[in-house]
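Take a look at this one chain, the form predicted alone, written out in structure tokens.
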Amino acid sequence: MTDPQPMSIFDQDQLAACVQCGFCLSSCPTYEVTHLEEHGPRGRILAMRLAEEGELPLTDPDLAASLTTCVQCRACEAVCPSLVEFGALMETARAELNERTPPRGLRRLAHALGFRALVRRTAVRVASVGLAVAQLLRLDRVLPDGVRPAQRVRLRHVLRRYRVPRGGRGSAPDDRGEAFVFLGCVMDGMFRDVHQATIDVLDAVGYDPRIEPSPPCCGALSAHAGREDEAHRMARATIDAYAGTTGPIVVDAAGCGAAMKEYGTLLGTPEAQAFSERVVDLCEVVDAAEVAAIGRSVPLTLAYQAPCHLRNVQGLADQARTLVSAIPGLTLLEPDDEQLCCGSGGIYSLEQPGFGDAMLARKDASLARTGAHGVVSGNPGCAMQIARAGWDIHHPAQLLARSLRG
């Protein structure tokens, strides 16, 4: 009697694309990290083969470990030949993992309380009022360096209300419709600033913007930790909180407009397809011309750093940068290492805290070498990380407004 053939994984046609070529590896930040192929993209296709064959289990330590030091940039895709399509082999790869050896003890728990609160906007805006008056009162600098935010939150930021114009078409000389700004959890908690922002834009250029509905979370956080099922939830659940409503669904947080813009090969469907049709950036509803043409001179020096799911998902770095740079009196910074992820991914950071601190200290430095006052950057999870550095983040909605409402 034979024995029978392991269950099958991954995407085989995926895994075969793979020619192992390893023009990836310059662009993995991990593999820069450590030059040793098992934090390569090619090393953890090699691992997701191996256990693809049944030669080795995937909860085997050291091909875990493989796989689960990826900090899901994705960078490895923008230049593989092949088009291995690595961001899904490693979502499976993380849900795999995930259910076969779930998270124990602390990490257990935080992992419960963390993603249970992202579906429930009252706990998210809880925990950021606490986390502001901390900060307020420096009662933050119990926490250890590694878990503490360094990115400030104002506490007159988390409780305002957010001002929606009704009826003005602000300084364009067109109605262009609604736009609906996805508020999200993290996003809504902790940087509604940026979410005013995007608002007072897209009012500024034409837009009827609408902040409802508003469902709590994207499901992209969950996804990159493997809860494969809670990312389903929160997406099918986002597709049906729009439904009745027409134009585009904006979205200023660049890991969670990656995953709404996925949604279509996340779920399947018609319904989830036509969703991610809708989501944009906002340097896809802005014209740098206009910007050119009626902007207020915002006369500063900052380099320029695009977000990974910006860049190597949604392929917008370059017309996000164009919008930006379009600011009269602002001179944008090119840093060397542009390419390279700065370590957040999400909760990335906090669970490989010794990758995140290299990736950081290492885009501290590309950064530095600009000479440049303050960073650029459209991402919640890339604020926070450069943050620690001691930068001054600067969300392009943010100078975007400056420049036209002043």
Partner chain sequence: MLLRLRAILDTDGLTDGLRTSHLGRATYRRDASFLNADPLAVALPRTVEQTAEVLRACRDHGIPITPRAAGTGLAGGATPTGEAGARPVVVSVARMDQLRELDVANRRAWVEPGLVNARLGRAAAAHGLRFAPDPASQIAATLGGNVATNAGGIHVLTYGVMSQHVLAVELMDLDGEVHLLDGRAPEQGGLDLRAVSVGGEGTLGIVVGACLRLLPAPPATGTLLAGFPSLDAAAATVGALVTSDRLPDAVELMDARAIELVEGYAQAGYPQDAAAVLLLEYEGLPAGVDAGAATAERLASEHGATSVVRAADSDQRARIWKGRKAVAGAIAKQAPDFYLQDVVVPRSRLGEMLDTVVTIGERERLTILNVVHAGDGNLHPFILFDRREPDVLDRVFAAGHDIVETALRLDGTVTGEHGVGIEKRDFLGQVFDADSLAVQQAVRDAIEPTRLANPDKVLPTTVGCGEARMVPEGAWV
Contents of the next structure:
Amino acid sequence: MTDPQPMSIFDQDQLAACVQCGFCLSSCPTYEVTHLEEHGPRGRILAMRLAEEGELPLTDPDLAASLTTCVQCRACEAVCPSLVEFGALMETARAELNERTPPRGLRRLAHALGFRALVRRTAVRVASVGLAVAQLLRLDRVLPDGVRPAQRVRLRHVLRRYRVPRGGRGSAPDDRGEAFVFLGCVMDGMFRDVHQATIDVLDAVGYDPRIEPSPPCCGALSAHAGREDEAHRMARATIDAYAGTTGPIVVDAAGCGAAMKEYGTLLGTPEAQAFSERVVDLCEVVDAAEVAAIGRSVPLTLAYQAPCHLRNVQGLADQARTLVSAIPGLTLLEPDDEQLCCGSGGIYSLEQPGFGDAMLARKDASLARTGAHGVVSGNPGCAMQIARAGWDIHHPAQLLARSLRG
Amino acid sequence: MTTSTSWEPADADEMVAALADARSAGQAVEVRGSGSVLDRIPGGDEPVLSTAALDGIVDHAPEDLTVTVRAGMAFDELAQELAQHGQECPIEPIVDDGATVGGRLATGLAGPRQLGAGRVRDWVLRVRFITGDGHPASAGGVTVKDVTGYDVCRLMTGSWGTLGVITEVTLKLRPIPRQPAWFATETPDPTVAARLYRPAAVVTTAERTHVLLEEHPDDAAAQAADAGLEPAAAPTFPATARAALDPAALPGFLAELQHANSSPEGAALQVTAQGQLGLCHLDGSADALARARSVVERHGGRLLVLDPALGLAAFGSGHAPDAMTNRVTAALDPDGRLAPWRWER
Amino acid sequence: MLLRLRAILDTDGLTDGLRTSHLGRATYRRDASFLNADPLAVALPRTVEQTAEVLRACRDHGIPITPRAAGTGLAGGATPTGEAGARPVVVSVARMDQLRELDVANRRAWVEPGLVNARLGRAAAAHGLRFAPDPASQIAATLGGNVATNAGGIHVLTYGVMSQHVLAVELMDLDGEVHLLDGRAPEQGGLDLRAVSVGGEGTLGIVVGACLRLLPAPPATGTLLAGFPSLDAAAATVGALVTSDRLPDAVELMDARAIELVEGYAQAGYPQDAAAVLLLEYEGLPAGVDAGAATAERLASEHGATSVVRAADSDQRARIWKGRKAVAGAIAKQAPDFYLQDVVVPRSRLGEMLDTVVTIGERERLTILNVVHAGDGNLHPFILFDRREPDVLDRVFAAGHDIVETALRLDGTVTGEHGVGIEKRDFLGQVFDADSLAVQQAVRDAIEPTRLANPDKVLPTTVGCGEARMVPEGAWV
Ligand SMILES: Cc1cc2nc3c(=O)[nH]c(=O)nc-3n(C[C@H](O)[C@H](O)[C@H](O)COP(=O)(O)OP(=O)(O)OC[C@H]3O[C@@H](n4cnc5c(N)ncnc54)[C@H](O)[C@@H]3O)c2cc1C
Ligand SMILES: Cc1cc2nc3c(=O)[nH]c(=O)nc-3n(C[C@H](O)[C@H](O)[C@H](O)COP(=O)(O)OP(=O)(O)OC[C@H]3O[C@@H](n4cnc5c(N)ncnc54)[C@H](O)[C@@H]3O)c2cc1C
Ligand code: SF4
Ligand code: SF4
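One more: the block was the form predicted alone; return the form predicted together with the partner chain.
Now the complete complex, all chains and molecules, led by this one.
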């Protein structure tokens, strides 16, 4: 091995912004698993500094492991008193790592196929149909446990066509204008029932819901995996697709919403900025008071799980919680794990099964302590991960639709 | 107690000289405040080093909430001085027995208000003292917050004259509560404490549970009404012995005492308990106290008996020092000049 | 030696409890201070038994240890320096993080040392109780670390520092033996060794457990924000408040620079034209809280306050505190680094002290913000800088040094809550005379005779200073 050289890959100001105070440690789900600094945000920033200064190469196995074991939940960013933009630093680190040690063998194949599929709606749909059929026939059992999606994908949902009510048919007058439901990739493939619920809810609260245009993927997964160029391409394609429209772009997948709200910073153009400002989570366009007043009873006792990208990036966990608990008849319980990440993190649970499983076990135990019968979660990744522990998952949109539509 | 030799130094320098005197005579000494406790510990006629001449306030800074006094000053005199400025240091003894400030610190025995106000050690900011080997030293500082170095200041608190002679003390102060008032339940009910927000003191006698409320009078009245309390006089305390044990073990201890009390051969004990603190004050015969001591020690606690006429040791085996205590004592008093017999009496 | 440690600790996969790799060691070079040293290895025992075995192994090989928890300390206490360059093993207690027992009836909790302060708070809150010590770092700092540094917070004036809330400490010596100091019973004869172990900064052994006092949560809270035309007026108000008939439970002061920065960042509604603001909080039963708040309003006005606001509801209260809590964020927007000082002066000298800090800042051409636990006379000047600027560290440390010297000159002391560590070690000769320092050393040696526990810390050493180095300019690690 040649001597490591100083590099200049990171944003200097960002690396310098961390004062090593350690406030972020207890919020980091991977630090909570091992309690090692190198598995916590402060240690990871130090690792980046060591690489930047040339004390250790980025490819040092420990250093690389420190960086790749990060689930990118960005809980550290949300609590950092010094406003370190950890998410951006980590994406840079991942991109650089990918360049130096591209995924090999099976992993490479998986990445190549998986990420390419995301941009092609049909590919995801075909995969989803395949999965549904496989699950139906119990063929999925041949897959190893960590890889097998636990989420029950129903053929009926995968194959359903969206019912989009046309102006005036909703229960409220359509005086709030058009709202565009972002369909995305995995959601459109596997969670069409959630999108349908979102459409129904928007209709019920007075929007005129639209599902066109429908760009194929927001690019969030690519960005997290350090596939920078791909992420940029997808972002631009998404923005272009909505050109010429006005009104909110409603996202019912927290991860996508978070990524789209950050297009402005990702691309740095005024156009991207303006686009990001249009992006809203479903919980931002539905009024809790209205739900409490007009909603029908949904008699369920559920535990609330705040998706990381809703809580830490969009800062909407409280708003979403308030909204769901406004549903008459519904009892919403709060787990005692401080809403640490469930370990899903896009494809993280597949790439880091040790950490992913430990995080899931912690989440599962905490959910079980609430005594709830099911879990509310607004992100597909979380839903699939938590379902692995045997939980019924309800998307807020589905609960709202049930309450508002009966 | 008759004393063979005694010194009454007037300042720290004289105190150093007195200790040197004793050392050259090959004697160990007993430090004496007002003697309110010391005279009740069975003892011989050891030479006495009295703090009586170390009297008076050195500095009172009302705005800093601190007062610096010489160790021999009587606590109640200090209290009167402070009261003129509307301030207090809530570490008064259970009965006004002439105790000195140094004696309050050295024994560390706090009164009933420690429930709300904390222990003696929580009010000590700085201590000046002469070590057993005759060096004048100080620990702590005059600021209310100080983590500079080891907390030797609190170590001196409760050292019963075995580590050094305390010559000067800086205490933390607070405003005197405007209208403190004692209340009581009709029958003994220690659980009343849990129904009140931070009562200043809760004392259960054989007849009732007394509660001291120091909050705003309106709050006190509301609390008393909610908890079913009536205005009452302050409780009085038996003053022969004092038991200290884990609050969780206290009910078991009391039940055992009561059982012994009610049996024909059981000698009567008078008991006043401070449940949340794990404290009990007792009066009774030598037999009864000896039995109480064995029960307390079985519950992991300690019984202090202060009546030489009873023929009981003051401290008992529960106070036997461990190795670390002995090492620390030897660090400050290497030649065993200061009451090396303390825990054996 | 490392083999022996490896045999004691699980060293496979995720549970790896011994780090000797370059990165593994590098991430334990420092705490939140600016002091660095490379450890020999990092050990993370899971149990008290494992900890005992680790300590015995180190003792047998004469290798020093540096106890560590969350590493939020600001005095270099967890920086692994050893005397004469010996490299210590860092012993992290972070994995021992359980709440052993919440004894609601007797209002106390038995905790493992790695339990995070805020987590105890949350567990207690579920029973209407609270744990009073609330250092600003409570979100991450551990209770073991709080015990070891005798931590403070914003409610010290009436609730006292950590020591008042520690009923018992389980201290492990280098032989691996655990000593229960103090205990469950109230004091009555016997030395208060507990008191010394609180604030021992890892030099007396490892805290492997503690019993902590819990208090009922206050039924009512009154929060006020007052703006003043001068620092002196604010300081005088503090003096009047503490001599009034009810002490506020929190008295925080922020100076003009702090207000300006925070307002620009967090819009907490602080008066922009004020030279200082006071944040006051009264807790307890409603009538007492009202009376206290009314007195505070009156006294503030009498001392020339230009504005006094009392929070009408919890939202407004949160807004008032938001400004205080946003200080670090506001600073981050201004400069990448800060050096957080910690000195105490008698309350009556506060005005003088604050003026001098301003002068020192001007002289060294540094921005210094004052955030003060005013009720305790405890100042936290934040010295802002960018370490990439040439020679800036010299000026920063000169300013820090002068601030400490000033506090000493005003009868104050060198640390109120962050501890001595390495940072303030060499000031102890100025705080204590030779005899008092000898007492300190004697007590330390009596409790920890091997001199292997965090050897380079707290007391000035005669052997030259160890491997610690301040961050060289331009460097990050
Ligand atoms: C049975 C009994 C129970 C009691 N229980 C309580 C109680 O629960 N709460 C309460 O508040 N009070 C209690 N007291 C009273 C209290 O302990 C005394 O009032 C007081 O603290 C002793 O002060 P003194 O000056 O008389 O000390 P002395 O009796 O003279 O000395 C007591 C001890 O302190 C040492 N000492 C005194 N001065 C110094 C000094 N300057 N430097 C070093 N060592 C010194 C002596 O060597 C001796 O060991 C009790 C008293 C008795 C008799
Ligand atoms: C921005 C910021 C704000 C802060 N605000 C405050 C504040 O308001 N009040 C305050 O008091 N402090 C404050 N601190 C300082 C710090 O958080 C405290 O000192 C805290 O108590 C340290 O806890 P820790 O778990 O991080 O311990 P560490 O930093 O890991 O260790 C601190 C010291 O304790 C020793 N130690 C740790 N654990 C043990 C153990 N189990 N046994 C023996 N020794 C041990 C270490 O050797 C070291 O000397 C602040 C720090 C930062 C960065
Ligand atoms: S909280 Fe922020 S500044 Fe502090 S260590 Fe973590 S990332 Fe760095
Ligand atoms: S993003 Fe999440 S996993 Fe990664 S360092 Fe931050 S808190 Fe830890």
